[in-house]
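Encoded as structure tokens, the following chain is the form predicted alone, with no partner shown.
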Amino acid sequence: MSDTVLVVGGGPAGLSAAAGISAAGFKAVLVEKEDRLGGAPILSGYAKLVPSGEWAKDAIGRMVEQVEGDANIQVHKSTKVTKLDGDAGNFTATLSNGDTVQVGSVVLATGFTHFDSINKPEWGFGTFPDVLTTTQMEQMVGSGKITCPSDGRVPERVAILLCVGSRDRQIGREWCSKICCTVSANLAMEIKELSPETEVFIYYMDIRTFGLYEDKFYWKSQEEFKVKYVKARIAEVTASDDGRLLVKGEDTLVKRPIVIPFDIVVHAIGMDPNEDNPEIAETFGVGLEKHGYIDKAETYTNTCGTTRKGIYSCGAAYGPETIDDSIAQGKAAGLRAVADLSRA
């Protein structure tokens, strides 16, 4: 029996799992396919995190420093697991860098892929330079200045369109991505902080700022920052003769068509299953649920379990998840993995 756990994925959940494994007195081998640790918050340049309000580069950066400075954690970046042989308690993992490692259990913290707005072409992404995604807008917030990419002017009006790549059966996305409403409310406030003269509108089917997020983000954005919420069905985003963007659709509260000009339109993109999940499922011998996320074992007595004994998972690998809950689940998965080693 090995005293080591293999952690696949170096985002918030994987970092938390590796740190928890080390804190319990065991060793972790952390494998990350990208050349940096930190996952989506770092690789995609997130701004301030929900709900803490701390900059992603600082909060997740501390987690990266903790893991990279831990002698019990061996990190392999720009690396994938190409093969996993053996059974629970005695796995042999072959890495793409030519290494092999002996591990007793595995944690899959393989995360998600951002929805590609090219798959929603009628809403203007890829056609008009001033149609952005939330990740691109967060990068702009991180730069400290809000401007139109097309010509550098300060926008008078910004629209954020919710549920882009979520709750849309027509494009095969039959799930809510859970965090987009709150992230968008937070982003709207960040835009207003940097550019107080800019009006921000959020177009929504439903608002799902669940739990304590309702007060801190939904109501605060309206009452303190004067963000305007419009319940609507958006049909398309086009351009006017003067080059401004036109958001067309129906205001579903008053039941009338709308055509509203904007300077920037932001797609609140959802979470897709990790695009590598078919390969991950084959390599590790685990199942996928019908949407393509990693399938869960029975939850109540096999927390963080997968369909294969000795392999656990956590966070957005299972489905859309918040960063804070992903971190908590990463810790739980790491402790499930070391419990196997402790019992042996």
The other form holds:
Amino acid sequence: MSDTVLVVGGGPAGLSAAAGISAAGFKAVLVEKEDRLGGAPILSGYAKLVPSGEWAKDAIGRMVEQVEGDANIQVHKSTKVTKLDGDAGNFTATLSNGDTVQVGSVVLATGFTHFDSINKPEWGFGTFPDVLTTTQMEQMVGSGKITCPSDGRVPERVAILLCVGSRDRQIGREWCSKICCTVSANLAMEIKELSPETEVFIYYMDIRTFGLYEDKFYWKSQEEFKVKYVKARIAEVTASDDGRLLVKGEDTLVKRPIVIPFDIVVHAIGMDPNEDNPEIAETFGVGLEKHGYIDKAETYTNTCGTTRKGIYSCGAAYGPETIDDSIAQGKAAGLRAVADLSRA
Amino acid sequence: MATYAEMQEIFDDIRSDFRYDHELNGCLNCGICTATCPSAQFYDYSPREIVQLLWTENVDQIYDAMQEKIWACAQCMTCAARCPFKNSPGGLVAIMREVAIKHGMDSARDVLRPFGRVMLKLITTGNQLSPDMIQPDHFPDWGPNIQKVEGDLKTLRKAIPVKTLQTTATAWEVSLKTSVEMYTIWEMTGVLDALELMDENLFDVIEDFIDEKREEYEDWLEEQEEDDDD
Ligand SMILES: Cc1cc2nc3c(=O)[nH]c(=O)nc-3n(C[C@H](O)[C@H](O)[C@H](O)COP(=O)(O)OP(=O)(O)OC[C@H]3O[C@@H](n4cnc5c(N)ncnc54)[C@H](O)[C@@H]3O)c2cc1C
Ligand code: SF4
Ligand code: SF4
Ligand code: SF4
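What would the structure be for the form predicted in complex with the partner chain, rather than the form predicted alone?
Okay, now the whole complex, with that chain kicking things off.
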């Protein structure tokens, strides 16, 4: 009988699950394919987090420290699970580093993959150096200076385009990525803090700053930082002769097509299913739902379940999710997983 | 002015078209279609507005849009290639235009009248436009290059290294067999019915012409058989 849970993925969800399993008095083996723990906020260098306002490297860094300092958690970095044998209560996992581990249950915390803006060529990413993604903009905020990558000038006007790689049937992405509206409002304020003379415009189809994010981000960004929200989804980004970017859309409230010059255009990229999911589904014998995320069991009595007994999941592996909710789900999945151990 | 019942009937005709559900899934109201639409740049016309009117079943405003707005669409289908909901605003406009014709709306008649010449050309030659129809004054949208067609048209056309294109009264040669097949297609797809509704005189002229061509074709077929018998 095993007293160990296998946790796959060392992002906010997986870190939370592993810490929870240890706190409950059991052991965890944490397998992370990258050479660092922390998941997307660390790997992509996010700036200040929604909603806490803490720097990602501090907040998520604390989670990493907690896990790495815990003797009950064995961490394998730059490692993947290549094979899973056995059944619920008694699994044997083979790792890519040659190790095998005996575990009673599994938590898949394998997260998401950032949308690659190259798949939306009409919005200019990859063509114009001053078209960036939110992850690149977060890194620029982290560096403390807002400048145009093309020539280093301070931008007069920045446009953030929402729903890039989300809510778009043309490219097979029929989901809302949930967090990018709030992340963009937050990013707009960070830009204004660092570069008060820069004007920031957000182009939206709907604003989804749900729950308590409404006043803290949407309202505040307007009232305190004068961020402008334009109801228009952009059709294309081109460049004018003077090198500035031209953004073309319909102002749907004024009802006319518009072409507006900008210095930087930011894509608020969405959260794709983890590109490893087909492989994960095969290795762990779990199903994927129609968009390609891990298929979730009915939630009311089989919380954090998958299509396979003894295998649980949490966070962005299930679909677009916030950090706070990924962390809470990680704890819940950990609880389900240790309950299997104590019963076995 | 139409009564509400008439406007409702027009809308029912639009939405019962077999393409309707395929072209309209709902609408995110994002404006991408209008932003990319070439006609929206120049006219008081917005594909998003058309989609919204249809989706919200605003029969009054739909009727109003059919008076003028829907005829501004260039049928380029850029909107359909870009809409994140995979609607086809241009496809919906095509349906609305067909319904406008079916109901004999004045707007349809007014817009289509200048195209009578093109229709006649198409039926009689299989080409909608021939080199000798291109006069600089009539094609300002072609820009300064239009001046190049002023000159000795016959010589210019002879310079094209493709024999079937060395014509001036037609853009290319169309065989009798192809013409007759096209008449069948126009008949079966309702193009000729639509023409009859829009312009009865033109329809009569064209009908006579088609009958004549069909006889010619029959004769030609018989000749072939006789040749084979020999
Ligand atoms: C630009 C941007 C900004 C954001 N900012 C915020 C914010 O401010 N606040 C907020 O709440 N949310 C934010 N989010 C959302 C946030 O990124 C997610 O909520 C969070 O990362 C989900 O955590 P996770 O652990 O489920 O997944 P991830 O962070 O994706 O972690 C998954 C981990 O699993 C690893 N992994 C993947 N596949 C395998 C495999 N096959 N084997 C082993 N390991 C594997 C990955 O390397 C990664 O370390 C933002 C998202 C974006 C795109
Ligand atoms: S959260 Fe906002 S930006 Fe992100 S996909 Fe949803 S509506 Fe678009
Ligand atoms: S098909 Fe019509 S509505 Fe669509 S983009 Fe072209 S002109 Fe505009
Ligand atoms: S592009 Fe599609 S979803 Fe957007 S406004 Fe036009 S019809 Fe509606």
